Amino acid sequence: MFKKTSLAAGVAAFAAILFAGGYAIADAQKVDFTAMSAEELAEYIILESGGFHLDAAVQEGGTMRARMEQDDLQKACSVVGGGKPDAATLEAVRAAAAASITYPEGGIKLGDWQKGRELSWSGFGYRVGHRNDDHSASRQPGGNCANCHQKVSDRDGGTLGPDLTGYGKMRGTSDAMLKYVYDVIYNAHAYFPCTQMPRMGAKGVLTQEQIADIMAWLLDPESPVNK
């Protein structure tokens, strides 16, 4: 993991000079890149050099500053080369992706899987840049399934993820099962720790309405999900 302390001291002195004066990095050539690990390079690039921009507004409020900057998960499931950290990480993962999950007052339920198939077919949502996302207008974010799931064949899904083509035909709505499904949802590390799938529910991007709207689209035997 990136130890945020460790700053070379090249940096820490720039920096220091810089905050100081108030403005931004021109020349990024008076720090020595050489000087630092490529773990505190690469935070440099990201954080300090202007290299990006860090003051765009972004949807949940703030500056696209906090979303680069790591939480405490995305440091732990950072793996330079790919592959999956220790076995201590990865239950420590688990443990606080199971903590972080609330659930709807009056228990979990199948919402309206029609709403549920658009929002998991839409990957609109917080892109910002040449083109930024407009959540005030009447579109709202996306579940971005589809991208990364195959479920039904009127549409092409994505393979990142498993092919969830009749879920519900096979799991059934039990409340087990209807409880993993919600939680997987909201933040899949809670069983998948490091998981490549987004935290829905744990990052704000769906409410737990949506949820439970996407949730009808998979397990609903309505749904053409399962016909």
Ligand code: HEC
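Let me have the form predicted on its own next, following on from the form predicted together with ligand HEC.
What follows is just the one chain, with no partners and no other molecules.
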């Protein structure tokens, strides 16, 4: 359905700067960089030159190389229309995202806001390096919500996403609101196709229980978010 590509436009731009600056990469095969587009050069540097340890194992299974390959949703958002997908593509993304959402048995309920508070600030999990993160034992991955969202005044959050201070106080905890918040955390593309928000549930970063805890952090009247 989509042209295969594995890198974002930002990496291609970096490659263009690298090439324009006259840098050379030693390679036994004597690759002709001058014959490559910026996108092709970026793909070569990341995937073929051997400068990155793409064979490193990752926690979710597979390797770093697999992480570098875009899935269909990412391709739809970054390739179709030169990164400006048309209405039909956006609707296809929205529908696919909505279909990906699974719900807890017994319905959506709020969890523990205190656990959700810690999850929202934790960036632990899925990092790869000389000593990979390991969440198979005692420490679970975090949601890292604060990287993009401001939520309460006792800690500084990010500004990429909307400020969530007072979120539940303004919106309440109706069944419709519980479903909306669960859906957005699970896969926000169901409401905002081609959003920058991660697919926390759809990609298995957070469990349903963890999503319920983060929802409580946002919606529970006792949460500092709503004080």
